[in-house]
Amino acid sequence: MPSIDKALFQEFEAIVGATHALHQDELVASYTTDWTGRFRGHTPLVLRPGDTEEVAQIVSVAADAGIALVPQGGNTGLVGGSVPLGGEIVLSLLRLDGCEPVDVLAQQVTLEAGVTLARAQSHVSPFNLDVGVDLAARDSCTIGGMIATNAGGINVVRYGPMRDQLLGVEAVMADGSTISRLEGLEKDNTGYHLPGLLAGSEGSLAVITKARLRLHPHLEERCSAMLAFNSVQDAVSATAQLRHSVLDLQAVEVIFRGAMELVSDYISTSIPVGSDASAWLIVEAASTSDPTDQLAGAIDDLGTLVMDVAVGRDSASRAGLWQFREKITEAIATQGTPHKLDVTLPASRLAEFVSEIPQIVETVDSGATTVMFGHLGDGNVHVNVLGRGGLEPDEGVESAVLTYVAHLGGSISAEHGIGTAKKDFLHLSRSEAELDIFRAIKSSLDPEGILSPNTLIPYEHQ
């Protein structure tokens, strides 16, 4: 990549201002390492534009100079997609944090890319509305990053992933031009759906600067339950029944034994039910009226599938159950730096996968520990592998797990994206014909390959 000489630095600095063109080592350090600590890059410059026009000017200058950029939001990704691994300039979008007035009639809102999920939730809550996607990293993950990775989270079973919330985008293309379509029309059948294309593109096609999101009525009445099961298959079967019978189903989360024991120790709280169970579900129903009877009836219908149940009817008791799910990532981090593998399995193969993966990992690395949990309502399992002493496991672990996922007909990435971590394995989930189309799209929209060049697909511009 061409170096950034004094004249080019001054050109960038003139766009964003001296205080937002960071180049000192101590100031850029937090932008060059991902949240897990697994991916560490380097950059000569971090630029923090304040609006779409400044983003467009930066991209235009970079394109003319042949300088690569890595757009970055909250830097909470887990696959290295927002890290400047090749010395690229970091384009931080955190200053794009404006929230436009909520369109109550349409139940929509336009947000800038750097708005955190927590701020978006707070912005729309006075109107009894919610953002459809919710994540444990809500205080730091950003709307732009969530769209770029097509984030999922705990409510996918009801509302779908981020792509399903997206009604329009404003984005800067690789040549510095800007597209903007933020009207929020629910029906607009005028050709290719560009927001859908950019969702999940991981910053490789354009820099998202604003988004128009569909909102959902806030459902105040909630009931949560923790269900304990003798086997993973019982938990999978129960999930299928609950999805069919609970019309107001909001979330179905699963915690497998290793994760439950770890988080129980971490929060110094005993497991509420089924201390000797193999799997636990946290199920939540939400509605405008009390869904307790609805959820209770559905659980009763599960019969002997369930070992035991704990119910949370008020906010305190619900939080007491949910902490076992939301604190898992923190609990795992106390054991070292996990190798995180986020995958999706067909429902019919979930039990087989969960049963076999620890042995598959151990075969590759006898000192490794596997900790699993996930979103059972959509088949998403988070596989966390800790090597001996909390260090990285053997490098063959990732290949073994992802190859097995593909063998079972699953996807090697459910919601974290491909980033740089999985791009060499993308062929396991996508055919060569599909990858050729991906490359053609990338070549068309970013012919010089300046946007996120280390992300998603191996790519060399002509």
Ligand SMILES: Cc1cc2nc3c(=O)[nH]c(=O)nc-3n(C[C@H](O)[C@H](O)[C@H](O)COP(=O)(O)OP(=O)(O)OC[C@H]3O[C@@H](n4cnc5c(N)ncnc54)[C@H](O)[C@@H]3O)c2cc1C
Given for the second form:
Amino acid sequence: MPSIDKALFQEFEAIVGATHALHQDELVASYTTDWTGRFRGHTPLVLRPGDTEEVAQIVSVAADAGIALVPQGGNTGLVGGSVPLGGEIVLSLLRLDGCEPVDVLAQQVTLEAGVTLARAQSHVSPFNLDVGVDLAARDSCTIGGMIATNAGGINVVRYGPMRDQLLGVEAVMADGSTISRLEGLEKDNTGYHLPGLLAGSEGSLAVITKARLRLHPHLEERCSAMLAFNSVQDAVSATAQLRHSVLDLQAVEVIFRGAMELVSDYISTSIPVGSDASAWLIVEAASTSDPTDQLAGAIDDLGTLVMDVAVGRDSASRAGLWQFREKITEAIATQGTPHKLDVTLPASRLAEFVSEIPQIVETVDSGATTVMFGHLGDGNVHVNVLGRGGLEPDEGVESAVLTYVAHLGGSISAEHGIGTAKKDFLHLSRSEAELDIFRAIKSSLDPEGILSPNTLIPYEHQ
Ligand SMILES: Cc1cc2nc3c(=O)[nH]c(=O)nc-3n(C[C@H](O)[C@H](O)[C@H](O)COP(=O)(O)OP(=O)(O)OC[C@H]3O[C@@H](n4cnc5c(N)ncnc54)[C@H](O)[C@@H]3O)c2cc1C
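Alternate state requested, the form predicted in complex with this ligand (shown: the form predicted on its own):
And the full complex, kicking off with our chain again.
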């Protein structure tokens, strides 16, 4: 990659202003290491544009000079896609933090890419509306980053992932041109769905600067329950029944034994039910009227499938149950730097997967520990592998786990994306014909490979 000489530096600085062109080591440090601490890059420059026009100018200058950029939002991504591993310029979108007035008639909102999820939630909540995707990184992750990773989270079972919330985008393309379609038409069959293409593109096709999101009625009445199970298969069967019988099902999360012990220690709170269980579900129903009877009836119908149940009706007791799920990522981070393998399995192979994985990992690295939890309503398991003493597990663990996922007909990335972490394994989930199409899209939209060249589908010079 060409280096940045003084003239080029000044050109970038003139676009964003001196205070938003960062190059001193201590100022760029937090932009070059990812949330997990596993991916550490380096950069000559962090640019913090204040609006779409500045983003377009930066990309245009970078394209002319052949300099690569990595778009970055809240830097909470878990697959190394948000940091400059090849010495790229970091394009931080955090200053694009404007929220347009909520369109109550259409139940939609247009937000700039750097708006955090928590801010978006509080912007729409006075109108009794909610953003369809919710996740534990809500205070830091941004709308742009969530679209770029097609984030999932705890409500996918009801509303789908970020792609399903997306009615339009404004984005700066790799040549510096801007596309914008933010009218929010629910029906618009006029060719290729570009927002859908950018959802999950991980910064490799365009820089998202604004998004038009579909909103959902805020469901004030909620009931949560923690269910303990003797076996993983029982938890999987119960999930299928609950999805069928609870019309207002909002979330079905799973915590497997090792993760439950770890989080219980971390939050210094004993496990509420089934201390010797193999798996726990945290289930939530949400509606405009009290869904307690609906959920309680469905849990009753599970009969002996369930060992024990704790119900949370008011917000304090619900939060008491949810903390076991929401604090797991932090609890694991206290043990070291895990390899995070976020995968989806067909429901019919899930129990087999959970039972085999610890053994598969130990065969490659006898000192490694496996901690698993996830979004069972979507068949999504987060496999966290910690090496001995919290260090990196042996090389080969990742390949062994992901190969097994592919063997069972699953996907090697459920919701975190491919980033840098999984790019060498993409062929396990995608055929050569599909990868050819990916490469054709990349080289057509970003012919010089200036956008995130080390992410998702590595850029190859023609
Ligand atoms: C505690 C915790 C819990 C999490 N829980 C979940 C979960 O339940 N479900 C889930 O799906 N994910 C989860 N994640 C990971 C998830 O990917 C991110 O939280 C979120 O989607 C990324 O948003 P961000 O703004 O931090 O993006 P970043 O980390 O900054 O970037 C992520 C990727 O998007 C690209 N990107 C960022 N902004 C833009 C933009 N404006 N235009 C183009 N490309 C861009 C980057 O280049 C990078 O490839 C979790 C992370 C943490 C730390």
